[in-house]
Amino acid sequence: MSTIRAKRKPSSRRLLPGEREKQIVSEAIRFFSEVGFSGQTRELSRRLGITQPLLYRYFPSKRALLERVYREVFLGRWDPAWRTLLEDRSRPLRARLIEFYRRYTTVVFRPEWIRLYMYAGLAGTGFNRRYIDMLEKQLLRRICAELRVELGLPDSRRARISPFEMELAWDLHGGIFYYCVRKFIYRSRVHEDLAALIEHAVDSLLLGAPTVLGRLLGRKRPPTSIRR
């Protein structure tokens, strides 16, 4: 996954502690997204133009630095408004899902985000599991719950969201996410109209949801169609 980039000439200007910390984190994001989490802090320090002891003055261990990268890239870019948007029942679910994924992809569809995510999984850092847990609890379960409401099915507070329902939400989310993988990891050709791709993915879920969810929840007849 490594890429070749020009070495930047370190700045000789003396930085305030807050500025230096931001510089280290910013360069660490670039560095680990290029070489993976096996990258050495010695090389990172060289890129920054500082000594390794100085780097450890700000981050006492490599693990502490990686944790800060995780918080900056994955938690710092998480928007609580996403859940609010998904819960806004004054709008059709289709419109909510399309707008949510348009917002979400502006954050996730960046080379450093997806490369760090993939490297984290390969390195077994646990970052992916933590992010997926948050994604499922905050967003995917909400999508499942809103699907039930839209179709007039049992409320998720009375009937637990099943693993199969979660897989339906993952089918939607994973398909859109894999577009990002193909573009930034495999560097394969992808359809450039991402907005249209999101609409098609959402429609595929919603068109099949009445039949599939009706069967999963034991309905003899498929529930009503979803508003458009």
Contents of the next structure:
There are 2 protein chains.
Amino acid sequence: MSTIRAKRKPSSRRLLPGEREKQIVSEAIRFFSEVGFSGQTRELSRRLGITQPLLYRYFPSKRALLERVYREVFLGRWDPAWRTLLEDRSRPLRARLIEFYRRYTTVVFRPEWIRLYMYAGLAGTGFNRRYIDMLEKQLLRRICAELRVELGLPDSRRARISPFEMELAWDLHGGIFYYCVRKFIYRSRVHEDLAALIEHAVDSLLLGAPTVLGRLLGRKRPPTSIRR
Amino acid sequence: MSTIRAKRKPSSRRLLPGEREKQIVSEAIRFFSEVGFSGQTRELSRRLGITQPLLYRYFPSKRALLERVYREVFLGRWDPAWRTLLEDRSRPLRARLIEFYRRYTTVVFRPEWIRLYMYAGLAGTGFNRRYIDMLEKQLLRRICAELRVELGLPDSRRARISPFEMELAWDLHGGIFYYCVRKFIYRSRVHEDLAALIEHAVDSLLLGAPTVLGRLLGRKRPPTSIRR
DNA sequence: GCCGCTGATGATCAGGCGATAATCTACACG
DNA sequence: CGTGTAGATTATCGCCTGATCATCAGCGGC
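Given the form predicted alone, corresponding form predicted in complex with another copy of the chain:
Expanding to the full complex; the earlier chain stays at the top.
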């Protein structure tokens, strides 16, 4: 009787393996980002409208599913075009940084990303370290290099970028990241204008860096002013 | 035979209730900050060198123990003397902020505090919200007020401190907090000079704020320069 | 030196959890 | 329509984990 069969969600029965797997991963990302790694497979399967053993048809263990979730979320979200954007010296650095973080926050700094990233960090998995290494290489070091160019300081190929300079870049990045932490993890009331926050964070770096870097290199005054 | 009895740690047997309780709470703070709330009572008791049921003599449930841990860590670490320090206008604001964060980081921004705070945030307990409310009231709003005085802007009692101004203070606080997150949660290699980082974070605020606040209030130039 | 109070332990329960194996059934093909 | 393949389910195992209860044993008072 079709009426009896219709009681089951038709979408959840007898899917192609590829589709079912995508469906599981997609829901697992949402699920584990909400409740953490200790979230139970039974609860996940219930959300999917399937039985719990079915998960084990697609993933040999819960651990394997979690690793798939990580891979999905942390790898492949970095857009190579961002490098071009950051290094386009025909535009003022301020504009480049603002546009970069506007794009970055829409793709990366999302609730499920932030929360999984923090869970992964607390659990001590290697994902954070790997991501941080990537970030320092792809983003922060590049910002430092562009900052030197903008300020007329020695080229980054001639003088190695110092750990202290990196901290300046981390301060910019961390300021924006921490805003997202307050919003998505602490669920605190935050000033809703992210665009304005990004502008301010960028300005903080650009206004503070000349003095701080100048002091670092033994100068009293900013070498040049910031183009706007 | 005393030799047989000596096999047991004498310190762990037959303690006064008060002492045993302190011992449990102290180890529980370390334990749960490392492994998170899903840490098991058996593992905790093993670390303490006691049996697991003994925990239930002192706390009716695991939840009760966790709440005691939170209370211990999050309440009562705020030193009322810090208010006096922050509002001592005989000293430059820069010096006050630097000294405050030097003290604050030694007491509050410690590994077990940071990690428990993050676990609590992810779990959605009310502790973070409460702490953030306290922080905004006790610290951030005060920083904004002092910043206005320093810059010769309207008194905070006459014109209410805006959400955007609060974001400036959050940016300072978040920068230092995020440094600790990288260090204690991500266990990333960080530039070890925390004192220098604090100075830079404070300078960033003080150098950036005049421009940003001036812009906010429709001025072109910083109202006054920053005392050093 | 006995005794009672209470801190501490050993044994165990009930429910939860990841994982497995046997069974069922939807769908394509002839 | 029958039939085989493979997606999906039902039943269940074994272990873990929070919590309970009866029992043991250290220590002070008489």
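Only a predicted model underlies this, so the values are computations on that prediction, with no experimental measurement involved. Residue numbers count along the first chain shown, from 1. Each form is matched to the other, and the largest set of C-alpha atoms that superpose within 1.5 Å is called the rigid core.
When the two forms are laid on each other by their rigid core, does Ala159 show a Cα shift of 2 Å or more between these two forms?
-> No, shifts by less than 2 Å.
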